[in-house]
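Next comes just one chain, in structure tokens: the form predicted on its own.
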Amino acid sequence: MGELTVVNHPLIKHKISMLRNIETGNKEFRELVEEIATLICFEATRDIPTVEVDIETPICVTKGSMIEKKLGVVPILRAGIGMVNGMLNLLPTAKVGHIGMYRDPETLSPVEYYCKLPKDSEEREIFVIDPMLATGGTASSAIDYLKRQGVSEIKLLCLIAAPEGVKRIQQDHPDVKIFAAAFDERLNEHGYIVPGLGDAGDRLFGTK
């Protein structure tokens, strides 16, 4: 079963509280999303393997550790874009792909409209990013797509997760670890996370 890790840190709790606040404007919202993404990324990369290398310091030669694993960041459009720079703050050499999906407001099912990945994605550990894990349908479909392209190492990073979404990912993709900044109560009748923070895309881009 895919493991859920809620990154329990005072800085994240503080920033998530600011994100939830209806008075937080678009500019500050974008900055907070980026900052929280960086903090989640730190936890999600904890188990990346390293190799021992020789390092020459100004004083002497010593042993050090370096990451050789190729990494990739794949935001689910459009809201996932808000987390990209936060990830790249820690993973500057990671390649970035994009998966465009939206949730049909009537059926709540995901609709795919755009997919573009690095050519060597199957050689990379891929971090799928999306601020909200609500029903889990969109994230599950995005992971399905990645697996069809030969990607075998996948982690899902989100800001806020609902129990329904976590259950869906764990059922559909038990090999995928989930990292979230907060684990909320439930979904409402419109498929929004409660208490949540509203529509992350609209608050990121000022479209509502």
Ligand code: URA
Contents of the next structure:
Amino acid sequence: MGELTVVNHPLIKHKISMLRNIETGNKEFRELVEEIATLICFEATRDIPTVEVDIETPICVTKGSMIEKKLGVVPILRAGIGMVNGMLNLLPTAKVGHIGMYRDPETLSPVEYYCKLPKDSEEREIFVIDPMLATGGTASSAIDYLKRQGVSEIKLLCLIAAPEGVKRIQQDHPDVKIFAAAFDERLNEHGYIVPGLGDAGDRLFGTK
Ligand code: URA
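Now show the form predicted together with this ligand, given that the preceding structure was the form predicted on its own.
Full assembly next; the chain just shown is listed first.
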């Protein structure tokens, strides 16, 4: 079962509370999303292996530890874009792919309308990012897509997760660990997370 880690830290709790606030404007919202993404990234990279290396300090030679694993960050369009810079703050050499999907109104099946991944994605550990894990349908389809491209190491990072979304990912992708800054109560009849923060994309980009 892909475990859910709700990253528990006073800074995250404080910033998530500010993010939820209806009075928080677009600029501050963007800054908070980026900052929280950085904090979640710190936790989600905790198990990345390191290799021992020799380092010459100004004083002597010593042993150090470096990450050799290639990494990738894949935002789900469009709200995932808001988390990219927060991830790259800690993973400056990671490559960034993009996945855009919509649900066909007739078949209700997810349709990929834009997907561009780093060409060596299958060698990378990939962090899929999307601020809101609501039904989990889009995230699950995005992970399906990555697996079809040969990616085998995937983590899903979100800001707020609903129980429905977590359950869906755990059922569809038991190998994928989920990291969230908050685990909320439920979805409402419109598919919004309660209490949530509203529409993450609109609040990031000022489209409402
Ligand atoms: N997407 C959002 O932006 N907000 C929600 O509450 C659910 C999905």
